[in-house]
Amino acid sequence: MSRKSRIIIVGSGIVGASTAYHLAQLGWKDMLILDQGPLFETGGSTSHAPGGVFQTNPSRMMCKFAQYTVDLLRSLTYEGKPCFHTVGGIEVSKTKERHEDLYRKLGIAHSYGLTDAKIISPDEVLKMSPFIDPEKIHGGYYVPTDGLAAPVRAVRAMAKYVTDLNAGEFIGDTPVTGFKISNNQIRGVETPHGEYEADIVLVSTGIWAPKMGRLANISLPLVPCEHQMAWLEPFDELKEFQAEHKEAQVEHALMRHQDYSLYFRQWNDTYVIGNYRHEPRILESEELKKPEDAEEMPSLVDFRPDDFAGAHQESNWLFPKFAEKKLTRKINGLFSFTLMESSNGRNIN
């Protein structure tokens, strides 16, 4: 098989499926968006990222950037269903210093259009997260608009805007095994289906960067690093919400705890907590496998009890109600961190 199109984005997660919507937008036609996955759990970090969306950031540029992804994701539904769950975020402070950096972050939000933001009281916070201790806390950093994604089903959403204009087509389950480059100018792609030919290649294969680069000899500064979520067992408080669906229902704010590197959020009837405070675990992308399913991928990372003990502790510290219950899931998710090479050849994040 051979075919050409105007461009190939390889990879239909939340950044391929993105591009090709945006470019729909712009008017483009003839676009092919390939992936080794099925569509569209297709396994990669889209297909288990936790969801949340902070908007406050020092770099005006990505505080902008996040504040229309809000916006973009407010706007998109499928079947029916939101793609953004406006619950509001906020950050708690365990020391009073880092209650002052709220302040600064308050300082930021402003000059940078979050006008909402504010500082509130331990109680206005337990409002918002009736699990959380309020005696622990000075209060909370708190942004009405920030809140959860539902990622696959807002890649489902752009990628049927895109068909429905018939700007382009997406194809699952077709890896890319090599890159067709003459005179250092690409042509196309090479699957085990075929060749397909185009006078633009993307690669927006996050934790499969890497390796994407090196079979087209050149380098890409990303590396997937393992990140640590645990479910608790279901809340008895949070019956209404019972679902079997991955992409959960969410009322409560997305919560996060940056003295010890934590965010909760809920997930239909329970809480996920997210854990970066573990050792860095790289890894590279060749020892990533083609997933069969979405589920599979995480598991392709044993998970790792004795990073998570200070976490699960602290959660429950915080969170009196958390250390009733078990965990019943636990995986190493794996993202796309950025990569550079130090003077002395060291990789560092």
Ligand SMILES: Cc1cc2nc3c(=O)[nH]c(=O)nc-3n(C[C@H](O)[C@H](O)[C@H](O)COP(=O)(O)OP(=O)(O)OC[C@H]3O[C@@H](n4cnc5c(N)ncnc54)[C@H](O)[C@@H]3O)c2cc1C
The other form holds:
Amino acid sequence: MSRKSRIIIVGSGIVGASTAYHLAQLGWKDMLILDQGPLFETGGSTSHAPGGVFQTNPSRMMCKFAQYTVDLLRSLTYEGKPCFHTVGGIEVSKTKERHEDLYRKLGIAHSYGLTDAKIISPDEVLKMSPFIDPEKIHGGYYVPTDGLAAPVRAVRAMAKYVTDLNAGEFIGDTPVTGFKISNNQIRGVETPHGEYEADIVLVSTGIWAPKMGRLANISLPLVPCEHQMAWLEPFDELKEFQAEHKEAQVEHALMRHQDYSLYFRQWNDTYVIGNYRHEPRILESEELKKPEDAEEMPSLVDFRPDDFAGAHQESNWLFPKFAEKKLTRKINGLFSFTLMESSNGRNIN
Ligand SMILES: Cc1cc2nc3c(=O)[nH]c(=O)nc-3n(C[C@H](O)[C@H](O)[C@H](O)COP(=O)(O)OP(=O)(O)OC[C@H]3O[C@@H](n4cnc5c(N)ncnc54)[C@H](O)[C@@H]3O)c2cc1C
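Could you output the structure for the form predicted in complex with the ligand, given that the previous block was the form predicted alone?
Then the entire complex follows, led off by the chain already shown.
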């Protein structure tokens, strides 16, 4: 099969889908979006991300991007369900120094347009995050418009927008295995189902991007990293969020505890703990086989209990109710981080 498109987007995670969505808004047609996995739970990072959006960032550009993201996701629905839950985001302070730092963040946030951000007392934190022990914190930095994206639903909503406009087509189960390049110009891609031609090829393959780059003989400055996440047993107090209301329901604020590089989110009738406080675990994208489905993806690498031990202890200290629950699902998830090359040619993160 050979067909010509204006652009081929390789990968239909949130980055590929969002690119197609924005190009469609600009009037682009003839777009082809290919993914190696089944649409739209492809097995990429988007398929198993918890969707936390904290907008505050010391970089003005990143902060503005995050604000744009929240506005965009709030405007999207899929099959009548929202793509964003505006539950608010709270960063807590365990130490006086962290509390001081929250005031610095507040100044940054106000000057970058997050004008309703504020510092709140431990008791106010408790109202929005009822499992926390307010005695353990000095207070919280609260951004009411932070919240939780529904990542795959957002991808579906964006893809629908593109296809409803007849601006492009999404095809799953089609891995790109090579690039057609002549005279140093990209001409298209190769797949097991045949070749596809295009004026432009955009690679948005997340953790597989370095491998794609090497196929095209270019360096893509991304690297796959492991990131731990673990689910707790259900809580009786959250029973109403279970069953038929599954996936859409969340009420507690998204929480962050930066003294220990931890975050916490309600997940229907339970909670998820996200842990960044462990050895950097970096992989080569060639090592990562194509998962059969979204369920298989998190098991591409093993969960490392030792990496999680300190995070678990700290979580139980801050949220004493967590200590009553066992961990159920535990993963070392994978997503890509940017990579810089230093002047001596070594890659640094
Ligand atoms: C455990 C975990 C927690 C996270 N928490 C958060 C969070 O709270 N907030 C946040 O903002 N981010 C979070 N992230 C990060 C976020 O999920 C990723 O940054 C984002 O999903 C990356 O999107 P992407 O489109 O670049 O990649 P992906 O979603 O991985 O999409 C890449 C796509 O490319 C396809 N592909 C790969 N190779 C090929 C090929 N050869 N041919 C065709 N298709 C191919 C894949 O199948 C995949 O669908 C988290 C990630 C993980 C894993």
